[in-house]
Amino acid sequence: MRRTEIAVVGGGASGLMAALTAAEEQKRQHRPISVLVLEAAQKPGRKLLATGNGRCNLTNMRGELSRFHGDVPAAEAVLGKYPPQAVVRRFLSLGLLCREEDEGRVYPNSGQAASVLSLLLEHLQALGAEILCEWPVSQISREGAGFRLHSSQGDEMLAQRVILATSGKAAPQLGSNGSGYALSKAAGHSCTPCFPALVPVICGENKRCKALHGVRCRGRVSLLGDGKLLGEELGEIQFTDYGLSGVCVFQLSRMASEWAQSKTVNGKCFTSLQFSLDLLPNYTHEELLGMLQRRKRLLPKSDSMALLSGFLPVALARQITKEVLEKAAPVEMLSPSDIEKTLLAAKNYTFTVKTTQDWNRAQVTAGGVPLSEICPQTLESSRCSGLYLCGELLNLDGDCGGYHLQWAWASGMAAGKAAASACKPPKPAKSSKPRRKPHAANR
């Protein structure tokens, strides 16, 4: 039966980083490299290749803790030890050039996620670590002080230490199946409710959504729970035939997803959720009102349906005025109240949250194994010694902009280093050479 010091279950971002860190730690200790990655899919890193629309947003130099969700206080030890600067240095040491773009986002200089994956795999191969693909782990059981790993095909393997780095439930088409939760529970862990995050939101205004399908507009998006502000984001809004998408909507979708599942947001109950869109966030109400009044004076015979056409995409401008004014008329026929109501709609265009798209459209899993059940510095399980957990399996997720991958890298480095440091070096083989008889003079 095959044996290894460290078995890493999962060949995604956190698993590959954990394996590489463990192998480097073994090399530093002048020990044989004994690290094995067990990946269920045909190839490792499929989800990594899809990150950042294929560009791989590695991390975010701002490193704001407010951009993480779940058991954030418990994760601070790892995030503090491996901040974005450390992640960038780590990749530079592997030979990956990086560049910082808008809002602190860091990408590989090549602009390709494939560059990140290929370097990780090349370094693992150079160190002598191995990757076994199509080896789905179905069970992990105790074997002395270590573990016996069972695959669904009937294969078995022994390991001193195991690092669980399976992904969550998001993007099952890329190999995510949530198997790590069952393995964690079998080891004595619990799991918080899981729900999709960084996911498009389905809204109740069907007719409006279909009319605006494909329109994009920059604006400020506010999420309201029973009229109370829960969060807001500025960025590009994408209108779809079912609701809303775009990065700024994604950032707020975690709360919408939680509410759709439990009618709570951050543990507080709300009867309804609503998006309020300020489609002209760079201008005050007074500035815009003056512009519209001027338009009425200069173009009195123009169609009232085109009142906002110089402000917004044509389809969006016409949809808003159609909803407010109901029928077309020359602009000179509009009352001050008509203009006021049209402007208010553009500054507070509301959509009712129904639910979110499912796991197939989600980028991230919210929820997972509580960090209170693992050591905050090493990520070793407090329920099963010798077992380490990292990445999306844990109850921590990050926003768009590199935060989620930052957690994958940081937790992978922490778990890999701790697991390798805890492994006992193999006992030296007993010499078969016969003992030398003492010299007669020494008897």
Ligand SMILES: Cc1cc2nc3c(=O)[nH]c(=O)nc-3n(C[C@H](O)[C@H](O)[C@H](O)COP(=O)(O)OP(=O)(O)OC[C@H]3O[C@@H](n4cnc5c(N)ncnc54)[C@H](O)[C@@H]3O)c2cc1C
Given for the second form:
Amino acid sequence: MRRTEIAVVGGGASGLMAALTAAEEQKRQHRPISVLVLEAAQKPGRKLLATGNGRCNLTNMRGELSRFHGDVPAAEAVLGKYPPQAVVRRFLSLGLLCREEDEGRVYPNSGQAASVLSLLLEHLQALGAEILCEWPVSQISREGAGFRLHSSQGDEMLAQRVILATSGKAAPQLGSNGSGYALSKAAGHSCTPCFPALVPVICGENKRCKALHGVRCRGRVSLLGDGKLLGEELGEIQFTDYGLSGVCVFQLSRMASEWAQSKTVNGKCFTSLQFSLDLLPNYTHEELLGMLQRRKRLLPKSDSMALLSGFLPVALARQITKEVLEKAAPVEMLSPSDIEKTLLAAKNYTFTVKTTQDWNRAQVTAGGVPLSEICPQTLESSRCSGLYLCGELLNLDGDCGGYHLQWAWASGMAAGKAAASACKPPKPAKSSKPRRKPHAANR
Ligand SMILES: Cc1cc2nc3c(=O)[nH]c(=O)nc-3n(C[C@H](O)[C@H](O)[C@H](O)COP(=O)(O)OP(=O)(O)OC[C@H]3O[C@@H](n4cnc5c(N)ncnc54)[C@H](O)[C@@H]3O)c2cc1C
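And the form predicted together with the ligand, for comparison with the form predicted alone?
First the chain shown before, then all remaining chains and molecules of the complex.
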């Protein structure tokens, strides 16, 4: 049966980084330990290729802890040891040039996620680490001080140390089917409730949503629980036929998703959740009122339905005036209260949260294996020695902007280094019979 010192389960961002770090560590320490990545899909790194719309927002230089959610205090040791600067240096040492864009977001200079993946794979190959694809791990059992890994096709493998890097449940079409939770549960771990995050939100205003489908604009989005402000974001809003999407809605979607599951947000109960959109955040009420009164004076015969055109995308301007004014009339017929109401609607356009889209449309998983069940420095399981956990499988997620990959790289480096340092080199083989070569990784 095939043996390896380190088996990494999952060839995504954290698993590839863990394998690379382990392989580098064994080289640095002149210890001939083998590192093998077991990947369920036909190719490794499929999700990585999809990140940042194919551009891979690989970290965020601001590195604010407040941008992470879940077991943040327990993750501080790893995030502090491998901050964004260390991640950028690490990629530079692999030959990847990076550039910082808005709000601290870092991308490969090539603008292609494929550059990140191919460098990781090339370095793994150069260090002699192997990737076995189409090897979905279905069970991990104890074998002496090490492990026996079973694939769902009936293959088996022995390993001294195992690094679990299977991710959570988000974007199952890219390989994360939640199997890591079952594997970690069998090793004695628990799992917090999981819900989709960075996900579009489904709203109650069906007719309005259908009318606005496809419209995009910038604005300030506030999320209110029973009228109380829970969070606020400024940025792009996308209207869809079922509700709202876009970066700033994504940032607030974690709270909407938690609420859809448990009627709580950050542990507090709310009976209703609402988005309030300020579609003209750069102008005061008085400035806008002055402009509308001027419009009434200069264009008295123009259609009242076009009152906000010039301020907002046409479909959005028309929808708001239609909802407020009920029927079309020349602008000169509008009362001061009609103008006031239209303006108020544009500064406080409200949508009721019903739920969020499902795992297929979510970018990340909120929730996972608690970090209290692993060593905060090495990420070794405290329930099962020799097992390490990293990446999105753990109860840590973040805001949009490179925070998830930051965690994947940092936790992969920590787990890979610790697993390699703890591994004993194999005893020299008694016979000179050559070991069977595995089939090459599909790259
Ligand atoms: C569309 C999209 C865009 C994103 N963009 C960004 C971005 O720009 N910046 C950012 O920071 N984050 C982004 N994210 C989030 C980020 O990609 C993930 O948080 C990160 O990839 C998690 O790394 P991971 O190693 O834990 O999991 P993954 O990268 O998902 O890797 C897990 C791997 O394990 C394999 N696997 C699962 N189960 C098994 C098993 N039983 N046996 C063997 N293999 C298994 C899977 O096939 C997969 O290859 C995005 C996510 C999505 C879906």
